[in-house]
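Presented as structure tokens, the chain that follows is alone, the form predicted on its own.
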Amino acid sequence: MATYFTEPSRTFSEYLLVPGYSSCECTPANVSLKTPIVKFRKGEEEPSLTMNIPMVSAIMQSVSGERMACALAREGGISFIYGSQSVENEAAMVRRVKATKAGFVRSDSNLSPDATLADVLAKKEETGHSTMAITEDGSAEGKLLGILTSRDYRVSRMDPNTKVTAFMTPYEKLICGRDGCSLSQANDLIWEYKLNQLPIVDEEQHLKAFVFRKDYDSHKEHPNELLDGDKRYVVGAGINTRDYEQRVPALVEAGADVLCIDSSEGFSEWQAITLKWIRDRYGDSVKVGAGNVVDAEGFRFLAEAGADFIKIGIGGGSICITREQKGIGRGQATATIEVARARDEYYKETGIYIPICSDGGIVHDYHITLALAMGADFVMLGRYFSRFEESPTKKVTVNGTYMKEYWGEGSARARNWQRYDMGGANKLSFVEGVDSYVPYAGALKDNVDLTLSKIKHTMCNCGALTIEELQQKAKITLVSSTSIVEGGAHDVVVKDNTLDAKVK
């Protein structure tokens, strides 16, 4: 006989937080949003990977490209580069993210002395970088002959066939740092000589890296930025249960800090097989999350299979129609609560704490706080991040309003990758996602800052200064449909900008 859950599954909008006692220390400035992303033994060790904010971007073509990865890492979170592309393209994206930010940046814009201005423009279009190294053999670690920046040429006044040696700054006129110098010493040279970039060379004049002034300034403006041990941005990457034998090694070599199996339903032997393959070849050195699940049984399965974190949620995303198409899923709040309880029971039994990620169902900012209070260690967001300038989609005008394109990984648009192709003639004829637009919201930083401010203020209302403390102290209440209406503006005529303009 089928198993029946007698309680209805619920969404975040059906709950509110009840305020708790807050001391004078409960101010937003004192709140820490640091959270673990991979499993560890509580009380015995520190997690090997943590975030400074509890937000990751979804493994989606329309969300997590390299610009998003860099922007979110600057704010303290992690992007998971989408896996619905070739192994080579995904690895290249990861590699570019790892090269974008570091104390010492390996050059990926290099030309030989035979290159022309046309080659310079093509390289700039390819990499997006305006600083280029001219090396003897055109390699990243060749003998440095000079460097080029956009200030060294004027496209409108120069022949595109002009050799770079005619307008580069030659080595003899460069200020360089010696290989082995500290980042502090390199920055001292940058400030002393008023440089925008400092090449680092060895005794034979071979290029080793660049140090950029903008990276120093960026660090001051982004105190939460998430960096690895080599001061590079932390970045995740999506994998699947089909080509993992080729994809995982390529992503590890490219420098991905954490992987995640991307699937709409994770309670599957395929995920266990994938996790076993990774553990057999890499042990615990490669960190990989799995999912998605919506109940305790699914959590336990993936925990025992070796997942480093587990994602929760089926069908709750704004562009996901899995529930409509297949009739499977669960309300996101109910799923989060049950999986959190299973996580806590597993921890009591084993001493191993496995972080859980609530993926989907976030409509309002306060839903993030609710997800954390219900036990999630962090949340994965798609629509939220797709609205920003840094998402990889086009900004378009729809009915006079700026919008960004947003489509699901299970949509027809994403299925050019044949995500659901299981081999042979077994190709599914239906989709589980839609193609849509979302209102353009500007830069990531401005929006994330506002969201985090709301989370911190609410945590203070609950008397909590950390996410763990919030989970212990939170008081959560169900609300009726009537009280949901009561919670918004009602029984008034709300002024908008148009009305204000007419009044004036």
Contents of the next structure:
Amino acid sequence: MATYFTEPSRTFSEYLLVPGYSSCECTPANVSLKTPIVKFRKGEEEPSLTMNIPMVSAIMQSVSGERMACALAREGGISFIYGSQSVENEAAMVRRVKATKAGFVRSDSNLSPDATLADVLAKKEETGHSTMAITEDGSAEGKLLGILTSRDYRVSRMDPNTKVTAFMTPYEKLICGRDGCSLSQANDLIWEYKLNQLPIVDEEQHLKAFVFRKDYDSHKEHPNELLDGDKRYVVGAGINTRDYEQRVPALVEAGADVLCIDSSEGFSEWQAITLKWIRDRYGDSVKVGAGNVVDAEGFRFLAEAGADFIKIGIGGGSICITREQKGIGRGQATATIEVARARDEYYKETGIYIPICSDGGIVHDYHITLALAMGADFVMLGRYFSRFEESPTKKVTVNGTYMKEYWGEGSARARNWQRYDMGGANKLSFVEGVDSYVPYAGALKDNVDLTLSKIKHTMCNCGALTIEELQQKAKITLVSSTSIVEGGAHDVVVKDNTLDAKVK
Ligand code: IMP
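Got the form predicted on its own; any chance of the form predicted together with ligand IMP too?
After this comes the whole thing, all chains and molecules, with the earlier chain placed first.
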């Protein structure tokens, strides 16, 4: 007879936290959000990889590119570069993140010399950048011919067909830093020549990066920055259970700090085979997460197969239609609670603590706090990060509003059939995800700061200064549908929509 879970499967919105005692020590400034990402013998050793905030970005084409990876590492979290691209392209992305030293920014807005003022304006609209590099082939690493800033042109007075070469600052007149210089050397040039940006070039005049005056200042404002021993950003990468023999060595060689098997359903022999191959070849030196699972049995299977962390969630993603298409999945809160229990039992038995990640279904910031209180060590977010300037998609205008595109890995657009692989032919016979728009929300840092501030305040309300303390002390209650109504502004006419605005 089938197994029945008698408790209904619940989502985060069905729960709230009940405050606990908070002492005078319990201030948001005293809260640490440091969290482990790979398994360790708790009490005997420190985890070999931790994050400073409990957030990772989803392994998705529309979320985790190299720009997102640098921006998130700067704030203390990790991006997992998407694996639904060729091995070479994914490894190259990882390599570029590792080559981005903190404060050195890869040029994202580049044009070739035959571009016109109209192209400049279009690029500015697309990327939001006012500084552009003119390179021989229009690429980010081409031979630098000049740079353009908005001070170099007057839209009202110039013909849109004017070639950029007519109004750019040509290379000969630029002050450039030499590839390999340190951030403080770059900053000395910025100060000496009163520059707003310094292009960094190699001996063949190829563009390597920019150092921006504002970024140098803000570099000092990133106390959570997540760097490896060589002061490079920490970055993760997605792998699949098909081409791991090629993909894993390429990503390891490119410098990925942690890998994750990206699959919609992880309770499978394919994952065990992949994990075994990695362990046989690299021992424990390569860190790899696995998933997704939604119950204790799935957790135990991946724990025993050797996963460094385990990801939870089937069907809860904002772009996901797996539950509708296949009728599998589980409410994200219920899945997190059950897997956390299984993880604690496993720890009691073995002394090994395996971090767990709640993946998908985070709608409100407080859902993150709930996931942590329920036992997750960190959360993976797709929709949340897709809205930011740093996501790899274009900013578009829909009905007069700025939007970003966000599509599922199981959509016809992404064609990530490996994620839904059940063996057999290499193709998706039906989709499990949709293609969508999300409202553009600006810079990652501003949004993450606000989210973390809310998490820290709630943790203080619960009397917790660390995530571990929150997990031990949290009092969690189910809510009724009428109490949800009571929880929002109600029976008043709200004057404005600035509820989420930062208090100035
Ligand atoms: P979100 O944060 O709610 O948008 O969920 C993101 C998560 O949804 C990802 O980390 C994946 O686990 C999952 N996901 C990504 N693409 C798809 C899809 O096409 N179908 C189902 N789930 C998906």
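Positions refer to the first chain, counted from 1. Take the two forms, find the largest set of C-alpha atoms that superpose within 1.5 Å, and that set is the rigid core. The structure presented is a predicted model; accordingly, all values stated were derived computationally and were not measured.
**Student:** Under a superposition restricted to the rigid core, does residue 143 display a Cα displacement of 2 angstroms or more between the two forms?
**Tutor:** Moves: yes, 2 Å or greater.
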